[in-house]
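Form predicted alone, single chain, as C-alpha cells, below.
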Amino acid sequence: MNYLPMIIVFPLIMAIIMNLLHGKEKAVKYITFITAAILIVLPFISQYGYYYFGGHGVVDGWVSGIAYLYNPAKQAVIVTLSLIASLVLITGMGEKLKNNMFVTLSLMGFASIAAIVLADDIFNLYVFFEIVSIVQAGLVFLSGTEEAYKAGLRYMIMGNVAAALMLLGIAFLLASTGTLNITDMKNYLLVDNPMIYGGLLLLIIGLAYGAGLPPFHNVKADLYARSKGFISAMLQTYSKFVLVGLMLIILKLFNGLDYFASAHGVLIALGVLAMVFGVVMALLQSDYKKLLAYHAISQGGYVATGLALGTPLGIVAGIFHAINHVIYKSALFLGAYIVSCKRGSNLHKLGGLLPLMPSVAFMVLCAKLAISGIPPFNGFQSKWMLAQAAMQVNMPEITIIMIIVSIGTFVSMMKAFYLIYLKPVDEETLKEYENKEVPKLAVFSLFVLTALCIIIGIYPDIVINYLWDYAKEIGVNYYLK
C-alpha cells in the first residue's frame, strides 16, 4: 500500500477532528502528541513515484486528475516539514488558550505545504496555496493582540490580490498548453508567446507573495513578528517550503528555455534584494522577534538566489539551505518564545538571563552561529555550497554579497545575544525572572533542533545525497561570459 496521499489526507482529517474538540484540552493534548508522532513516520513509509488520486492516471497520453510526484528530494523537504510541525505542535501543548484552533490551523497548514511540494498539478497547487495563506493569517490572529489582527488582515488583503494574479497566470498557461498537469505542460512551452510570458510573470508574483520576497517582505516579516514565538517557527517554515515548491515548478516548466533568460535574472534579483533588505532591516530593530523576522526574509533570499541560479549545484544548495534555515530559524524563534515568557521581546528591557538558563543560552548561541554561517554548523555548509554555485556560473558578485550579508547577520545576532543574556541587570529584574517558569516543552524542541544544526553541519551528506538526482533532472548547466 502506498501511504503517500496520507501525508495530505491524514492531517486534514485530524484538523477536522481537532476542531470538534473545542474545550476538551486534555483530549486535544493527547491526540496532538499522537498526531505529531504519525506526521514524522508518514514520509518514510510512502513510496517514490507518481500517485494519481482516484486512479485516473495517464489517459490517451495525457495525465488526468490530480497527480503527486514523490522523490528523494521531496522526501527530504517533507521530513523536515514534518519534524518542525511536530516539534511546534508539541511545544504548543504547553499553551492553555484556544489550543484546538492552533492545532487545527497548524495541521491544515502542514497538509497545504506538503501538497504544494508534492503537486504535479498546477491547479491543485493553487488551491493549497490559497488555503495556506488563510491559515497563516489565522495563526497570527491567535496571538489576540491588535497588532496581530492588523498584520493578519493586511496579509489576507494582499494575498487576495497576489493569489488572484497567480490564478490568472495559471489560466494563461492552461490556455496556451491545454493542460494543468506540470509534466504535460512542460512539453507545450517550447514555443514562446505572450500568454506564456504573462503566465510566467504572474507565477513569479505569486511566488514573491508566498515566500516573502520583495515587494512583500515587510508584510511577511510583520506576520512573523506579531505571532507567538513557536507559531513564528511554523510560519517561516511554511514560507520557505512554499518558496522551494513554487520555484522547483517554475524551473521544471521553464528552465533551459531561451525566453526564460530575462525571468531568470528577475528571480536572482529578487533573491539578492531579499538578502540585503532583510539584514539591513534586522540591524535596525530593537525588538527581538522583529529582528528574527527580518532575518527570515534575508535567509529566504539566499534560498531564492540559489534556486534561481537554475544549475544542479544551485538547486541542491538552495533546497539544502531552505532545510537548514527552517531548522536553525525555528530554534531561534523557540528561543525567543522562551525569553518572552520571562520579560517580552524588547531588547532594551532584557538582560542577565545567562545564569538563569545557561543551557538555553548555549543552544540559542549555536543557532545564531548556524545562521551566521560559522563552521561546523549546518548554515556554513549550505552557504558554502551557495557561494560555490554562484562562482560556478561566473557570478562572484553574488558570493561577495552573501559574505557581506552573513557578516551583518553575525553582528546583529551577537548584539541580541549580549542584550538578552549578558547585559547586567538589577536585583529586582532577576527576582522577576525567577518568578516566571521556562516552558519545558519548548526547551525540548530547542534541544532537538540545535542537535540537528550540529549533526547536519558535521555530516551534510545525510541531506545532500537526497537532493542531487532531482536537481540534475531539472537543472541546467551554464557559464556566463
The other form holds:
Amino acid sequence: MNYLPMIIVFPLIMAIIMNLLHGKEKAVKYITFITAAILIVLPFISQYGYYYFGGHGVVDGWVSGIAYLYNPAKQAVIVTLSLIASLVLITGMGEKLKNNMFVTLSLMGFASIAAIVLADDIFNLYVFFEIVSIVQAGLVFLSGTEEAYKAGLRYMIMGNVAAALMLLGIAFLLASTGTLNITDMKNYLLVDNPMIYGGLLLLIIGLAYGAGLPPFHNVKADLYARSKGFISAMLQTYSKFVLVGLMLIILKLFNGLDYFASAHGVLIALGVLAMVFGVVMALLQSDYKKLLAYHAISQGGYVATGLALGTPLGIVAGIFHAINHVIYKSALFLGAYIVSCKRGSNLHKLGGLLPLMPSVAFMVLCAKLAISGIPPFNGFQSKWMLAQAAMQVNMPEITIIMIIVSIGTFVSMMKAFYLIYLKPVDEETLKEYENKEVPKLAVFSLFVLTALCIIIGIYPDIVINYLWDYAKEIGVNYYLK
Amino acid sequence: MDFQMASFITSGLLVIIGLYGVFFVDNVLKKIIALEILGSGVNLALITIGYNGGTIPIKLPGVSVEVFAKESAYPLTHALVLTNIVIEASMLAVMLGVSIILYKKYKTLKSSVILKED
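Switching conditions: you have the form predicted alone, so give me the form predicted in complex with its partner chain.
Okay, now the whole complex, with that chain kicking things off.
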C-alpha cells in the first residue's frame, strides 16, 4: 500500500479531531505526542513516483485527477518539515495557550506545505497556498496581543491580493495550455505567447508573497516578530518550503525555454534584494525577535538566489540551504523563546544570562555560528555550495554580495549574543531571572536541532545525495554570455 | 464586440477596481470589499476562459459523450471557481472577525490608524 496521500490526509484528520477536543488539555497532550511521532515516520514509508487521487491515472495520454509526485529530493524536504513540526508540537505541549487550536492550526499548516511541495497539479497548489495564509495568520492571532491582530490582518489583506493575482496567472496558463497538470503542461509551453508571460509574472508575485521576498518582506517579518518564539520557528519553516516548492514548479515548467531568460534575471534580482534588505533591516533592530525575523528574510534571499540560478548545482545548493536554514533558524527562535520566558525580547533590557543557562547559551552560539557560515556547522556547507554555483554561471558579483551579507549577519548575531548573555547586569535583575522557569521541552528541541546542525555540517552528504537526481532532471546547464 | 471579449474586459475592469480599492482606500471594510471585487474579477476571467459559445457543462441524459464534449463549456474552470468561492468566503470571515476586534479597540476603521506599522 502506498502511504503517500497519508502525509497530507493524516494531519488534516488529526486537525479536525483536535478541533473537537476543546478544554481537554490532557487528551490533547497525549494525542499531540502520538501525532508528532507518526509525522516523522510517514515520509519514510511512502513510495516514490506519481500518485493519482481517485485511482484514475493517465487514460489515453490524458491526465485525470489530482496528481502528486514524490522523489528523494522532496523526501528530504518533507522529512525536515515533519521533524521541525514535531519538535514545535512537542515544545507547544508545555505551553498554556489555547492548546488544541495551536495543534489544529500547525497540523493544517504542515499538511498544506507538504501538499505544496508534493503537488503536481497547479490548482491543488493554489488551494493549499490559500490555506497556508489563513493558518499563518491564525497562528499569529494565538498570541492574542493587539500587534498580533494588526500584523495578521495586514498579512491576510496582502495575501488575498497576491493569491487572487496568482489565480489569475493560473487562469492564463490554463487558457494557453488547456491543462492544470504540471508534467503535462510542460509539453505545451514551447511557444512563447503573451498569455504565458502574464501567467509566469503572476506566479512570481505569488512566489514573492509566499516566501517573503520583496515587496512583501515587511509583512512577513512583522508576522514572525509578533508571534510566540516557537510558533515563529514553524512559520519561517513554512515560508522557506513554500519558496522551494513553488520555485521547483516554476523551474520545472519554464527552465531551459528561450523566453525564460529575462524572468531568470527577475528571480535572481528578487533573491539578492531580499538578502540585502533583510540584513540591512536586521542591523537596525533593537528587538531580538524582529532581528531574527529579518534574518529569516535575508536567508530566504539566499535560497531564492540559489534556486533561481537554475543550474543543477544551484538547485541542490538552494534546497540544501533551505533545509539547513530552517534547522538553525528554528534553533535560534527557540532560543529567543527561552529568553523571552525570562524577560521579554528587548535587547536593551536583557543581559547577564550566561551563568544562569550556560548550555542554552552554548547551543544558541552554535546556531549563530551556523547562520553566519562558520566552517564546522551546516550553514557553511550550503553557503559554500551557493558561492560555487554563482561562480559556475559567471556571476562573481553575487558571490561577493553573499559574503558581505554573511559578514553583516555575523556582526548583528554577535551583537545580540553579547547583549543577551554577556552584558553585566545588576542584582535585582538576576533575582528576577532566578524566579522564572526555563521550559524543559524547548531546551530538548533546541538540543536536537543543534545536534543536527553539527551532524549535517560534518557529513553534508547525508542530505545532498538525496537532491542530485531531481536537480539534474530540472536543472539546465547554462552560462551567461 | 462579441460576448467573450466583453466579458474579459469586464473582468479586467473588476481586477483594476479591486487593486485600486485595496491600495488607495483608507478604510479597512472598504479594503475587504475591494478584495471581494478583485476575487470576482478573477472568477469571471476563469469562467470566460471556459466559455466557447456552447451550453452548460452538465451532461443531460440522451446526449452522447462526443456531442457533449464538442458543445459544452470547459467544465474544469467551473470546478475551480466553485473551490475559489469557498476559499474566499473563509478568508472573508476571518478578516471581518479580526476587523471587528480591532474596531472595538480603536473605535475607528481607518486603515491608516489600525494597520499602522510601528
